[in-house]
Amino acid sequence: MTIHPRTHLATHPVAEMYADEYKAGKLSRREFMTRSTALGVSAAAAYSLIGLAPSTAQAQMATPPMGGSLRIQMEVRALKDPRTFDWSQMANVSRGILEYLVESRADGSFNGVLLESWEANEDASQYILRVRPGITFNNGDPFTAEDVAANFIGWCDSTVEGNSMAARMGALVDPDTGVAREGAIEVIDDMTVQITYPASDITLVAGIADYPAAVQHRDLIGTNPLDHGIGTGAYRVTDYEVGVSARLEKNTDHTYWGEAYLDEIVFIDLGQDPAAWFAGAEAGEFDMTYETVGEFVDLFSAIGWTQSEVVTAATVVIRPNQNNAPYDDVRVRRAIALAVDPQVCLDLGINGQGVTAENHHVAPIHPEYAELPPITVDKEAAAALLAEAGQSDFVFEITSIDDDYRRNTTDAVAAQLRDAGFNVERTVIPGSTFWNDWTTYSFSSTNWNHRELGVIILNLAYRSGVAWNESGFANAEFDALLDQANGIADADARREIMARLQSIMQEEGVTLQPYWRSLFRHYRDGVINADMHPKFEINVHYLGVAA
C-alpha cells in the first residue's frame, strides 16, 4: 500500500529538542512523534531521529486485493457544510468524495494526504505547505494553492454559524472582523501556500487534520457534499438515507490520484442500542463496527469477530450550562462535581474500558498534562453547598441520548447526584432529536472525541464564545492563557500554564469529565485495515477484503 510519506523536512531544531527529551525517558514514542510530524518533519525523518526503522516502529498497513463489497454498522447522519461537521460519522461517508491535507494516524504522527509536505520556522508562528502535484478533483479541475487558501478562508470564517473549524484556526482569525486576518493565507505558487501566526501557534497541523477540515473544492466552499459530489476521492456517493444507510461506490469515471481497493462500501445504520448491533452481527447483516462498547466488546469477540482496541483521550462530560440558572452560580456547579465519584462512572457507564479522569478535560496522554491533587468527592460538603446556593429544592433535570454507554454514565450521574441529596429528574430521548440541540440543553451528556493536544479540547470546548462551547463557560483570564499555552512548542513550559487552566477548569465546577475510555472495534475475518482509530476515522480508500 502506498502511504505517500513526506519527504522534504528532514529535521527542525525543535524536533531534535524533542528527540533528546525522548531519549531521555521524559517523552512517549507517541508523544514525539506528534510533536515532531506537527513541525513539518516526517515520520520515517523522526523515527531515525529516535533511532528507529519506521518498518519496525509502525503498525504497517496491509495491501489489500483490489474489489469487493464492505458492509460497516454505522449512524447515518444527515451530511451539510463540512466546516459545521458536529460528528465523526458524517466525515466518514464523506471522506470517500472529499479528502483532507493531513491526516492524523494511530502512532501519533500526522501525514500529508493532499498536502506533499510542510515546515514550520522555529517558533511554529509561519508555516509552508506544499501541495501534493498531480491531484485533479473528479469534474477534471486541478488541486491547486488557490483551493487551499479557499479552505482556510472558509475555516477561518467565524461569522458562519456552527463552524468549529474557526476555533481550531486560533490567531488567523480577526477578532475585529471574525474571518481571516490580512495577510496570513497566502499563496505562493500553485504548489504553495505561506500561513502566517501574528505570534506562535502549535496547533496548525493538528486542526487540519480534524474531521470538520475536508477540504472542498475553492467556488465549493460552504456547500453540501451531496448536493455537488465534487472532490478528490475516489468514490461516489449513490444512496444516502439519513437514519438508514449511505453507499459508496468507486467513481470509474475519476482517476484517483492514490490508490483505493474496495469497489463498493455500504453503511448501515442500526440505531443507538448495541444489542441491535450484535443481534445484526450474528445474522451477517455487516462486517464492521464502527465502535463496540460496554458488555458487547467481549461478546462480539465470543462469536470469533476479531477485536482492535485503542488507549485514547475519548470522554464523555455531563455539564451544566452556565446561560441557565441556577448553573450560573459557582456554588451549584462545584456541588455537582463533589457530588459524584469519578470511578462510579467508569465502572457502570463503560464497564470499567477506561480509566478515571479529573473534571477538566486534559488527558495523561496529552503531552502538556499537569498532575493536580485528587479530586475531593464529599455528598456532605455538597448537600451543604447546594444549600448555601439556596438551591436544595431544584429539581436538576439531566439529559441524554437513549444508548448505551452515554445514557448509562449519565444514570451513574443521576444516582450519586441524589444520593447526595439532589432533587434529579432524568431525561432520555432518542439521538434524532437529541442531537438536533446538544448544545443547549441545561444539562446534559456528550461524548468528546480524542485530540492529540491539551489545549486544542480546550480551544474547542471552552473558549469563550466557540461554536462547540456546550458548557456556556466563558473566562477572561483562561482565555487568556490557552492564548499563551498556544505559542509555546516546549510541553514541559506549558505545562506550567496548563496546570493552572486544569485548576480553573475544577475550581469553575465547569464540567464533569470523568473517564477516559478505551474504544473497540469488531471486524468479521478477511476484513482489512479496519483497525480502531483514536478518533473514529474511516478512511474507505484504505480498506478491503481478502479474496
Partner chain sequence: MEPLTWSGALGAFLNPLMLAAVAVFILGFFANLALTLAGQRAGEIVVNPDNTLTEIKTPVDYALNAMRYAVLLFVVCCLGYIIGGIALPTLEAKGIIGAMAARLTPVWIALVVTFALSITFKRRLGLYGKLFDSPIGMIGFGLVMFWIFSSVFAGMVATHGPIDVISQMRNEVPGSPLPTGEDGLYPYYLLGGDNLGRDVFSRMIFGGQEVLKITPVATLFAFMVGITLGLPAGYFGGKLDTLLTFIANLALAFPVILLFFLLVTPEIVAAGVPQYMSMVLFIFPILFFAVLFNSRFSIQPMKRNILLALVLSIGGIGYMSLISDASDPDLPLIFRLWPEWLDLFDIQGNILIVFVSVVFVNSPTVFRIVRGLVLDIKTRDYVAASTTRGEGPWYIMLWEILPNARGPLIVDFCLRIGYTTILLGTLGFFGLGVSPESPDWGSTINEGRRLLTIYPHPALPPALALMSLVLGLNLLADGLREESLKD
The other form holds:
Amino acid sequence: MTIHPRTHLATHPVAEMYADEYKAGKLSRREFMTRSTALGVSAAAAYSLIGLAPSTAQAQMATPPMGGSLRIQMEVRALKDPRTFDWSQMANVSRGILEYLVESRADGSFNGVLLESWEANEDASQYILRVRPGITFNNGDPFTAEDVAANFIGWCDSTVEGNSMAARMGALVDPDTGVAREGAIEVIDDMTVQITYPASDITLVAGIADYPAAVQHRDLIGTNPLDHGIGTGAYRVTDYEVGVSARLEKNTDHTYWGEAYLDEIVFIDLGQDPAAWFAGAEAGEFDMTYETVGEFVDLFSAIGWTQSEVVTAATVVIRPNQNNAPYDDVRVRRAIALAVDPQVCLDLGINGQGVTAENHHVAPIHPEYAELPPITVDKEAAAALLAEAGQSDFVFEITSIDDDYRRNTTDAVAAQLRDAGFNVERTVIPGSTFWNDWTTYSFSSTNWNHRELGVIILNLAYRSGVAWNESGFANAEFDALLDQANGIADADARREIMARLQSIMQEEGVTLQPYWRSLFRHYRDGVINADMHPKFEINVHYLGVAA
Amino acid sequence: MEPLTWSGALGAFLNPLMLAAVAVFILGFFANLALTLAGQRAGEIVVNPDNTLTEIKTPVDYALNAMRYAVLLFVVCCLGYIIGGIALPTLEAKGIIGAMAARLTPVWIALVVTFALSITFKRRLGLYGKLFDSPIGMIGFGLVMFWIFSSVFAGMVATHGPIDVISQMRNEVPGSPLPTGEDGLYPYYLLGGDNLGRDVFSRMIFGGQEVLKITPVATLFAFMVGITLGLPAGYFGGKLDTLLTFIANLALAFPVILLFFLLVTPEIVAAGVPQYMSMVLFIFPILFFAVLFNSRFSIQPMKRNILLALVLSIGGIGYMSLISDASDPDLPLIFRLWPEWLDLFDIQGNILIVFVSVVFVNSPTVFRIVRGLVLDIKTRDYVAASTTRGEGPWYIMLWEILPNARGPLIVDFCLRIGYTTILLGTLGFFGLGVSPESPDWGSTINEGRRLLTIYPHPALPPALALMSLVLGLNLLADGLREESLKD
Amino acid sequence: MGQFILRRAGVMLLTALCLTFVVFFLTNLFPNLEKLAKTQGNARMTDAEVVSWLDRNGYGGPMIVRYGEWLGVAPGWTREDPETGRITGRCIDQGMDPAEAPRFCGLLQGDLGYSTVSDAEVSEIIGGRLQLTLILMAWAFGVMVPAALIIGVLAGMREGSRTDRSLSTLAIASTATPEYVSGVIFIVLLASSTAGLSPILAEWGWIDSRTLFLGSARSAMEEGVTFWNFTLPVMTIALYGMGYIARMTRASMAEVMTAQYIRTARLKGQSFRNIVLKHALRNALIAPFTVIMLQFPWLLTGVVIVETLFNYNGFGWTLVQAASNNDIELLLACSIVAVFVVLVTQLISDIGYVFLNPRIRLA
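The block above covers the form predicted on its own; next, return the form predicted together with the partner chain.
Expanding to the full complex; the earlier chain stays at the top.
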C-alpha cells in the first residue's frame, strides 16, 4: 500500500493523468473535478493541477453576515433512521444536526466536512480517511475515528430494511452475512480510519457524500435523529410537523466547529403542486424554493426572483417492471422503447429544459459515459414487434405520481404509445400514496436524482435484486460487467465496459429514460449561498441573508 | 399560417356595436340606479277622464328602455357572429367565434327545431309546454339543450380527438394554426392547446359528453332508490319509516368528501366495497319496475307475467353484467361467478366508483323528499277513494301518489343533475375522477389550474362550460317550479 | 322540551356509533392493514409476516373487539413477547411501565391514538388544525349569512319585481359556481402578479404590494388573519353557500309576505318598511335558520377544497392527507369530528326550529 505523503496540495498519480487528459481536451472540467477529488485530491489541488487558481475557478462562496432567518419551501417528510432516507428533503432538515463526512459541491468536486482529508491507494482499493480534529457532538462527546467506523458498519448492514447505504458500500458488504466484511473497516488511531475493499472501487467517496450517509453518534446508529437531537451540526430542531413545516434554530449550547450564519431556518411544506408554491411565493411566504419546475421557472424569474440553474444527471425513468407479464417479454419492452421519441417527452414533460437521453441512464456528464449510436424511433416497427409478441390487445396501464413534470412526461409517453397502436390506460396516484409501492408498479414513472458516476446509478437501480431495482431487471451478464466496471478507477478503461452495459440496457429495453433535466431553484434578493445543487442538497450551515 | 383573430372579418363591424351595447347598458344601469336613489319612480299608466290611457314617461323609463335596447342589440350581434360564422367562406374570415359557431351548426339546427316545435305545440305538451311561457325557464332549457345536443353531435362538432396530442401545440393560445405537415386535420386549435398539446375546444365538447353520460343516469338511479324506499316509508309509516329514516339520516350525516376519499382508496377498491355497494344500489331499479308492473297488471296475469319476465330478464342480465367482471382477478370471488359470455359490458373501475358514490350521496335526500310528498299526498281524497276501491297499497303508491308528486320531483331532478355535475367536478378536482386523461370538466379544470396564471385558456372553457350547464339546469328547475305552481 | 332533546340526543348517539363503526370498518379492512404493515414494517413482507406483524401490533383480533378498544369500552390489548418477555399494549406508551398503564384507552378516555404518518399524537394534531378551520368557518359564516339574508329578504319582499329577478338570478348563478371554479377565477383575477387586476393596479400605483390579495392563506396560520390573506378563501367558501341560503330566505320571505297578518298590517296603513322589519322578518327567518345549520356539513366539502386550494393546513387539509396516506387513526379522528359537526348542527337546527316557531309546542 502506498500512502502519498500529505502536503498541502497532495495529488494522486491517476489524478495527474486526468489532468493531462483535461488539458488535451478529453475531459470536461466538471468530470476532471469529480474524478480527481474522489481520489482524495483536494479541490484546490485539483484546480492547481490543471493550472487554475481555485479562487477564480471554484464557484466561490460568499461569507454571509451573522444572524437572520430564512424560509425555504420544501416538503417536510417524517424523519427516520438516516440510512433509510429516501428523500433528499429529509436530509436537508437533518443536515442541521447530522453532518456528513464529505459533501459534493455543485461543480462536481468533493469537499471534506467531518473528514479533513482522504487518500486512495493507486488501484483505489484502500482508502485512508482522516477525521477533522476539534469536532464535538452537541452532547459534549468528541467526534473520533470510532464514530466514523461505527457509521460505516451501520451503513454496511444490509439486513436493515430499506438501508440504501448498503448498496452504496458495494463490496464492503459481505454477501454471505449481509454485514460489513471482516477487516474492511479498521480504526488506525483516534483520527484515522482505513477502508479496504477486496477489489478496487471508486464509488466510496461519492457514496458517503450522498444524503443517506448522515453521520450519527457512535451509540445512536439506526435511530431517528429527531428523537435524540444529538449530532455535530450547529442547529437543533424546534418544531417538526410533517406536511406542514420544520424549524431549525441555532443551538446556542453547542460550540460548532465551523461557521453557521443564520439564527433560524424554517422549511415550509406547500405540497407537491408547483402552482401552490408559486402562489406562496407571490404571497411572500418563503424566500427560496427547493426546486422550481417547468413553466414555473419562467414565472418565478418574472416576479423578480434570482434563478440558479445546474445541469445534471437528474432524470425521469418510465420503466416496465419485468416481474409482471407481458413486460417479461423483451420484445414488448423493445417495442415500447421504439415507439417513444425522447424529444417529445422533453418538450411536453419539462418544457424543453434539459437534453435528450438514450434510455440507458448514463449521462454525458458522467465521466465514464460511452457514446452509442443514436436511438431510433420507429412506430411501425414498434407495432410490428408488439404484434409479434402477441400483445397487440394488451392494455398497458402506466402509473405516475400526480404532479407537474412527472405526470406530463408520462402522459407524453402514453400519447406516443397510443400513436403507435398500443392500447394505453393512465393511472395517476396522489403523491402521498405513490411512493408506498413505487418499486412494484407494473409500468410507472420515477424521478431519479443526479449521481456523480454512471456506475453508481446502475448499482443502485439495475443490479439484480437491490432495494431500488424498480424495473425488476435481473441479468447475470450485466451484474458481472458492473462488478468489473466498479473496479476500474480509470474512466477511459471503464468506458469500454460501460459501452457494453449501456447497450445491454438498450437491448433489453429496461427502461425509457427520455431526458436529463436541468435543475432550477429560485430565491429572493439577499439570500446568500442558496445556489441549486445537482442533488438538491441544502446545507443550512452555508446559507445566509444579507442584512 | 397566421393565427385566427377572435372575431374574424365581422369583427371590424360587430365589435364596436357590441362594445356600444355594453356601454349603453352600463350607462343605463347607473342612470337607473342614480334616479331611483334620487327618488324618481317609473312611469305609470293613467286612466284619463275620457277613458283613454296615457302612459306617463319618466327618465327612469328612458333609462330602462335604453338598457332593454342595449340587450337586444347585444343579442343581435351574437346572432350575427353565429350566422356570419356559418355563412362566411373561409376560416380566417369566420374568426375563432365564427369558426366555433360553424362547427356547432348541427347544434343550432337541433335547437331551432326543438324550440320551434315546442313553442308551436306548447299547449298540448303539459308541464313541458308551459315551460315556454317562462323566459327564465326557456333560457335554462336552451342552455341545457345546447350541451345535450353538443354532446350528441360531439363527433361532428369537435375538431380533434379528446386525447390527440400534437406536441408543438402545447399551451398555444386560442386560434393557433397547426404546424405544417399535419395534413387532413382541422387546421387550427380554436381555443388553443393545453399543457400536453391537446385541443381545448374538442376536450370541452367531449368533456360535456363525459359529464352528461354519467350525471343524468346517476341521478336517475338515485331517484329510483329514493322513490322505491321513500314511498313505503311515507305510506306505511311506523317501524319501517323509523328504520328507513334512520338509515337515510345516517347516510346524510356521512361527510360526502370523506366518503369519496374512502371509496377511491385502492385498498378499499381491492376489497370490493364499491362492488358490494353497487350490488345493493342497482337492485332498486329492477325492484322498482317489477313492483310497478306487478301492481298495475295484477288483474291481468298474462300481461303481468310477460312484463315481469321481461323486466327480470333484461334487468337481471344488465344487473349481473354491471356488477360482475370475471376478467378482473383482483375482485372477490362473488363478482367473478357470472360467465363472461353473458357479461355484456364491464364498467371501468373508476366510473363504477364515481357512479356508486354519487348515487349513494343523492338517494337519501331523494328519499326524504319523496317521503315528505307521500305524507302530504296520502291524505288527499283520491287516495282515500282508491283505498275504498280496494286497490293494493303498492298500486296506490306507484299509480296514484307518485304521478301526483311528479312536479316537485322533476324540479328536484333538474337541480340534482346540476349538483351531481358539481360533485363529479369535485372528484376530478381531487384527482379522484373518472380517469386521468378523461376530458371531463372537473379534471380539466384541475389540470388547467396549475398553469392558470400564465395560461388561463385551458382552464377557463371547462370552468365556464360547467357553470353554464349547472346554471341552465338551475334556471330550468326554477322555470319549471314557477310554472308548476301556477296550476 | 327536555324529553325531546334527550330523545334527539339518543338518536344522535346511535347515529354516531353506527357511522364511526362504518368508518372504522372501511379503514380497517384487511388490505388497508396490510398496507399499514408494509409501510410501517417493511415493504417486502410475506403474507405470513404481515399476519404476524398485525398480531404483534394489536390488529389481530376480531373487528368488533378492536372497535371496542378504540371506543374505550373494551380493555386495550396487551401482549407479551415470548422471547424478550417485554409487554406491549395499546395503552402502554413507550417507556411506560406496563403495570401502571391504564386498562382502557380509547375515545371515551380521550385517547385518539397515534398518527403513523405525522409521527405524533392524533389529539395534538386534530386540536390545532380544528382551531384553524374554525377561524376560517367563522369568517365564512360571518360573510355568507348576513349577505345571503339581505339578498333573500330584499328579493322576497316584493316577489316578481325587477330587484327580485336580478337578485334571484344572482343567487342561482352563485349556486352554480362551485368552489373549485370560483377559487380558480379569484386567484387569476385578484391574486396573480402576472394576470388579472393586480399588475394593472400596481402599475397605476394603487397598491403597494405585488398583488391585490394573497393567493395563499398560509400566512394566516402563523401571523394571524389579515384582510390580504383571508379575503379570497372566505369569499370562495361564502359565494357557493350564499346562493342556497338566499333562495331559501327569498322563498320563505315571499310566503310570509302573502300571509293574512301582513295584509292586515298593510290595510292598517303601516309603512312597508315597518311591515318588513317588524312583522315579516322574524317569521321569514325560521326556515333559513334550519337551512343555515344544515349548511355546516356542506361547508365541510367547501373547506376541504378551499384549504387545498389556498394551502391552509386546517381540518379539511388534514382529512385529505390522512385519507390519502392511509393514516388510519387520524382518519378515524377526522371522521369523528365530521360526524359530530353534522349531528350537532342537525340537533341545533331541530331545537332552533321548535324554539323559533310559535306554532310548534312540545309537551
